[in-house]
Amino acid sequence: MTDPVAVLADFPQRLRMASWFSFVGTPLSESEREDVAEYMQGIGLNDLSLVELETWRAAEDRIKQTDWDASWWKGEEDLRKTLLEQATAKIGDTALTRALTNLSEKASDIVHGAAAIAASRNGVADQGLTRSAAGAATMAAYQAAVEKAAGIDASNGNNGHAFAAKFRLFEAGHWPLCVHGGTIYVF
């Protein structure tokens, strides 16, 4: 069995150093656009349009829509299940669960405050919205950790880095919101 602490050793530092929500509403860089494409391709969604939202209110309006593309949810969930099975086989259920729980708690502690600060800097004090942002970031950290624990790591040449790409968008200060009508929305 692989030591989950060793496999995920870089995550606590990455959580502390990330630009959580600091660049929401600003244009994506070319590498961030590539991360969006890698994320979408990795969950089986290709040829999507990209819309970059500019305000917290626009992000709120978008996440309040209830008719998101089911293929987006299914693609993420299918990939998560597959990766979790692979990671469990490598690391063991108890050790993996402990490592992922610890990581999720650390991420949650960090991102809640970061989301609230970023929103308040833009005149938004909506706790529900900042909790949604923080929850999405925490989930992205968890997904990326599962992917890495499964042995899917960009540095070893494997394909399928969907969750790592999604996590990099959060690290860069953005928030990938949802897929609707053939379009991915990123704030």
Second form
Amino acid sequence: MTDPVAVLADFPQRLRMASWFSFVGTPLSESEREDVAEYMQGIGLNDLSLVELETWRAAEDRIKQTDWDASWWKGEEDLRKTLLEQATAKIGDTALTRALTNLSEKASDIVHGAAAIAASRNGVADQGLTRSAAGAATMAAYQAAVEKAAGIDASNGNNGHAFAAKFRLFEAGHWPLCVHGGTIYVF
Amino acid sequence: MTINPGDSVETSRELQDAPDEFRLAVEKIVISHAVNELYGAQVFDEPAIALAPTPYSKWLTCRVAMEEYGHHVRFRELGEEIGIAPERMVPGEKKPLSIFEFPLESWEEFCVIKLLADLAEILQVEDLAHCKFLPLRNLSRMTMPEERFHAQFGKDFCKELIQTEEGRQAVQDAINRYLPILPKFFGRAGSKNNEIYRKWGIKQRTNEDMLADYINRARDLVEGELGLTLPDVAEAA
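Okay, that was the form predicted alone. Show me the form predicted together with its partner chain next.
And the full complex, kicking off with our chain again.
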């Protein structure tokens, strides 16, 4: 069995050094746009247009809509389950669960404060919204760790892996929101 | 150093010198919280992520699950500090409470669970916030804001759901089915354990007193704020 601690060794450092939510509302760079495309393609969604939202209120309004595209969530869940099976086969259930739990716990501790600070800088003091942002970031960290544990390197460049690309967007201070009507929304 | 009823125990080290009755009573409470926080996150919060209707509510539920899990971690760490074996602080040896046997099938049910079960948890944490074992007092005070947020989460989403007649019926139905399970959360009337907890100042109130207070507060919430009906207390008890 592979040692999960070794496979995921760089994750705690990446969680600490990420610029969580610090660049929301600012235009995406070219490489970040490529990450968005890679993330979408990786979960089976192609030819989407991209809309960048500029304010916390616009982001909140978007993620509170009930008519979002369910194929986006399903695509993520299907991929996560496949990767989790692969990772479990490689690492073993107990060791993998322990490693992922530790990482999620670390991520959870870090991202909530970061989201609250970023929102407050923009005059937003909404506990529900900052907690929701923290939940999204924790989930992204977990998904990227599963992908890496499955044997797919999440740390380097544009190598065609959805959760690595999604995590890079969070690391860069953005928040990929959701898919609605053929459009991916990013904050 | 002799520790008598009413004395404060300031550290986990001091607890080792406390009478067995005090020490074991603290252990029982820490184990119960560690087990139930974990089990609650596993049977309610994690599965509810899939049931949540929007990205906002899915991620918020994910965060709530992490916070409940975090409560388990904090109680487990305190438990380890006072010498409880880790395997006694996960579901298995210690049976989780019967309130977790409710089969979660809908978002409305989850919102009602947050509304009613987290209110019950708030009452327990409020009681421990004056505990004479100060590390447990501090831990409960640290946990309180998150428990309050979770109950608020339940109230906010229930308020949203009852805007439609269909949602109103679904929330009322979940309250009717879930409330009857909750009185057990407060323990039996005339409980020997509770007598020991109060003797040492670990808890402040009887189980009966806590349950009566809970029903009053649940009624204020369900009938006063949501305009729904709380099932008869006699039926629920």
